[in-house]
Every structure is written in structure tokens, then in C-alpha cells.
Amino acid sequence: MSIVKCDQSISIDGFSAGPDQSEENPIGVGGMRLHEWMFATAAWARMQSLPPVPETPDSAVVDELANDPDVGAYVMGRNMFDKGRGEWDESWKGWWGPDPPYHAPVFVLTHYPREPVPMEGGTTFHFVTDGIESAVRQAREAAGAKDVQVAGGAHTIAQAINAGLLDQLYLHIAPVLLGSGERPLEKAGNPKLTPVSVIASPTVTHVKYRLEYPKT
């Protein structure tokens, strides 16, 4: 059965992005520190054609996420797609260049309409102006029997949890204190989170949770 899922690197004080997002700091000031564990893995070295490094449990996690055959569509917020606010700069097509890493339909939450943006490699960005429920519904339709991945950012993840739409949350908890920024679990409601797997290393702790929601 297909699910809606999310994986995020976060600091131990709960931030998935630092403050002051800009073109120079796409995930906020200090935000790249949350991903240093990934950049040190053998899996990342293979993907970037870097000199080999030893295999670790963290490398197996990166392989799992990068080569997940079950994801058929993505949902993300405007702030994850774009450095701007307000009306669209139509020349902006995301942070990732002509061949974004998604290779599937991506549904971007926004208050401003825009025509779909097809990219190389099978990625097409669709812009959704009527809320998280609509974005997830459209992503499910596009994904068919596959899963939907909520890519971020923090407010979009919180909206998905608040709406009872997220089935699985995979957190990669880095030993970093950011102090400020964006917290995906702030104002995310009160679901029941059950750990289903834990992988620990000296650089990060990976905890996969199943989410259940109170009956209304």
C-alpha cells in the first residue's frame, strides 16, 4: 500500500533550516551543517564521483533514500522551490539546475498561480494554490501505486501532519544546535509517533516513525 512519507535532517533543537534563507544560503544560515553527515558517506562519494571512503551505516541510509524505487511524486513548499516571495520570477526554475534530482512530478504549494514547468529527467513542477490537501491528492494521483514524498520545507511538513496526511517521518538528527530557523514539528498537531527503526552513528541518529492520528 502506498504511503505519504517525509525524511528530514534536523538539529537536536529541532530545526530543519537556519534563518535568513537567500540565494547564498538556500536552507538558511548554518543549514548546511545539518547535512554534513551525508556528505561524508561512501554513498555520497559514489554519487559525486569523489574518491572512495569507507562504508558506514550512514552510507546505507543515503543509498536507501537516493535509490528509493517507491516514490512516484513529491510535494514541497514555495520556500523550498524558490528564493523569492510574492509574484513569480518566471525565469526561476528551482535551485537544482536543468535536471533536478526528483525525476517525477513535484507539486509546489504557493499562493500565486503559475503554469507547470517541465525540466530534464522527468521532473515537472506543478503549482498548487488551494492547499496541502489538494497538493497531496494530486501527488497521489500522479504517483499511482507508488509513495508520495513530502520534501519540505518545515511549514509544509507541519501542514501535512496537521492535516493527518503524513504516514511516515524519517528524521536524521544531527548533533548540531542552530538556535533559530524553521522547525518542522512546531505547530504540527499531536499525532502519535511510533519509532519503527533506529540507526545510530557518531555523526547522526536516524529514527523512522510511523504516524497515527486521533480519531475525530
Second form
Number of protein chains: 2
Amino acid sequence: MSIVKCDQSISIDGFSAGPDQSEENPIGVGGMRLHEWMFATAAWARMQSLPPVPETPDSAVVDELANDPDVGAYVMGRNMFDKGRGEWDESWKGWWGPDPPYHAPVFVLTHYPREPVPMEGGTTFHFVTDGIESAVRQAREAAGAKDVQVAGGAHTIAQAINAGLLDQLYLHIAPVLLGSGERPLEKAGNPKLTPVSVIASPTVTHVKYRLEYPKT
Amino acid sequence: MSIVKCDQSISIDGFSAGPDQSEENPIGVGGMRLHEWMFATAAWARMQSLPPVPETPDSAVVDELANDPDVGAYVMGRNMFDKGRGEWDESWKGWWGPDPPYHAPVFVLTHYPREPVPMEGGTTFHFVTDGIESAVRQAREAAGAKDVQVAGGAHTIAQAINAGLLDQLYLHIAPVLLGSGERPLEKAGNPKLTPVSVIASPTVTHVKYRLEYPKT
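Coords for the form predicted together with a further copy of the same chain, given the form predicted on its own:
Next comes the full complex, and the chain you just saw is listed first.
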């Protein structure tokens, strides 16, 4: 059965991005520290054509996530699409160049209506102005039998959980204290969470949670 | 070598206690949810003379912590000693009855000088008015070759990390969103953290971190 899922690197004090996000610091001051575990993997080295490094459990996690055949569509917050761009800019087509790494429809939450933007490699950015429930519904329709991935940022993830829409949350708990920034689990409501798998390494702890929403 | 250590149940949004702590809710509204994993263990059932339940990895963790032979002294915040008591009350001897579970010297941070309070079973409460560094130093002296355990609460743990005094932090990451309450990792500075062991179960994820403090 297809699910709505999310994976996210998070500090042990609960931040998925540092403070003061900008075009220079798209994930905020210090935010890159959350992803150091990933940059150290063999999978990352292969993707970036860097000198090889030894395979590790972390590398297997990166491989699994980067090549997930089950994802059929994405949902993304506006801040992730155009953070720091100020006013809406019709020429802006995201951070990822002509061939973004999504290779699937991406539904971007925004207040500004805009025609879909097709990119190379199968990615098309669609713009959704009527909220998270609509974005997830449209993504589910586009994904068909496949899963929907909520790509971020923090506020969009919190909205999806709070609306009872997220079925799986895969946290990569980095041994870092950021002290300030954006919290994807803030104002996220009160789902029932169950850890369903844990992969441990000396650099990060990967915990996959199943989310359920008690009927009220 | 003796170390200063702490173990703490924490929600995935970073709280070790819920909001609105009081005599009725000493760990705040919803705070007991952080400890449900422990109440479900065979170790807890034995300690409380409850009907036996199956042994689990969580139970082994509880056994290890409850019977840690390496702890020689404790440090505790005033709120943990007398939360909700309002003005200082010389007749108050903590929450734990005549034979508290510490069986060692306990150094309580407070602004109110008070003579030491010896209890049954080896616990003596000492009152420290000159801050976390003094409390940890006195506890280290009392512990001799053994470890010092920082018992809590959240603010005391953050102070100990921020002062570069804590060597090991053992988090029991509960699959719970509390949404508000007290955060032991808030304003805790920026130590270097390394996960040194992980024990996983369907109810909680136990991650032990080594803390180091880069020279500045």
C-alpha cells in the first residue's frame, strides 16, 4: 500500500535547519553539520565522483534513500523551493539546475498561483495554493500506486504530521546541538509513533517511525 | 577513570518533562509518557513486585541503570528536589521517603543554605549554593574513584553540558511528541558528541553519547 513518508536529518535538540537561512546558507547557520554523516559515506562519494571510501551502514541508508523506487511524487514547502528569493520570481526554477534529483512530480506549497514548470529528467514542479491537504492529495493522485515523499522544510513536515497525513518518519538523528533553527516536530500534533527500525553508526542514529492518528 | 554522566528519557521533540510541573504532576503534563517504556519492563516489574513480564533489551537497560555500581555521588537541581514546594521548607526531605533510591551523597543546587540531611540507606542530601561547577566538584570529591551522576532536571543537565562538565549522556529517545515542557539540551552549548552505543526496541531507542569540549 502506498504511504506518505518523510526522511530528515535532525539534531538531538530537534532542529532540521539552523537559524538565519539565506541564499548563502540554505539550511541555516550550522545546518550543514546535520548532513556531515551523509557526506562521509561511500554512496555520496560515488554520487559525487569523489575518491572511494569504505562502505558503512550509513552508506547503505543513503543508497536506499537516493534510489528509492517506491517514490512517485513529492511535496515541498515554498521555502525549500525558493528560500531567500524574496518576491515571487517566475524565472526561478529551484536550486537544483536543469535536471533536479526528483525525477517525478513535485507539488510546491505556495500562496502564488503559477503554471507547472517541467524540467529535464522527469521532474515537474506544480504549485499548490490551497494547503497541505490539497498538496498531499494531488501528490497521491500523481504517485498512483507509489509513495509520496514530503521533502521539507521543517514547517511543511510539521503541517503534514499535524494534519494526520504522514505515515512514516525516518529520522537521521545527528549527534549535534544546533541551539536554534527550525524544528520539524514543533506544533506537529500528537500522533502515535512506533519505532520500526533502527540503524546505528558512530556518526548518526537512523530511526524509522510509523505514525498513526488516534480517531478523535 | 571516573566520569560525570547523565541518563535521561527524552521525547523526539527534545523534552524531558511536560509543561506545568506541580506536586501532582512532578514531571509535567504528559511527562509520564516519556517513561512508559520503563514501566513496561521486567526489571521494573521485579523492582515493584508486579507480575513478571518477558525480559527485553529495555529491561536490561533498566537493570544496568538501577544497579550501576559505578555511581558514587549525584548532582540534582532544586526543582527536582522540591518542585512545587514554594518557599524553602526545612522539614522537606525530598520525594523519596525515608530511604531514597540514591544510597550515596546527593548534591542539591539551591539558593538557600541548609545543613546536610542524612537519610536511611546511605543517601545524604547536601545543599550547594555556589553553582554547578561547585556542585560537580564536591560530588567528584565525594565519589572518589566512582562516577558522578547528574540526576536532573532539565535545566541542571543543560548547565552541566554548557559548563563542559558532562562526559556522557545516555538518552532514552521515546517515540513521543510532547509539544511543550522542559528541554535538557536547550542552551547547552556546543559539545562534540559521539554515539558510542545504541540499543533499539519497539518502544524506545537508547543512545549513549560521549561528550568532548573543544579547547577554545
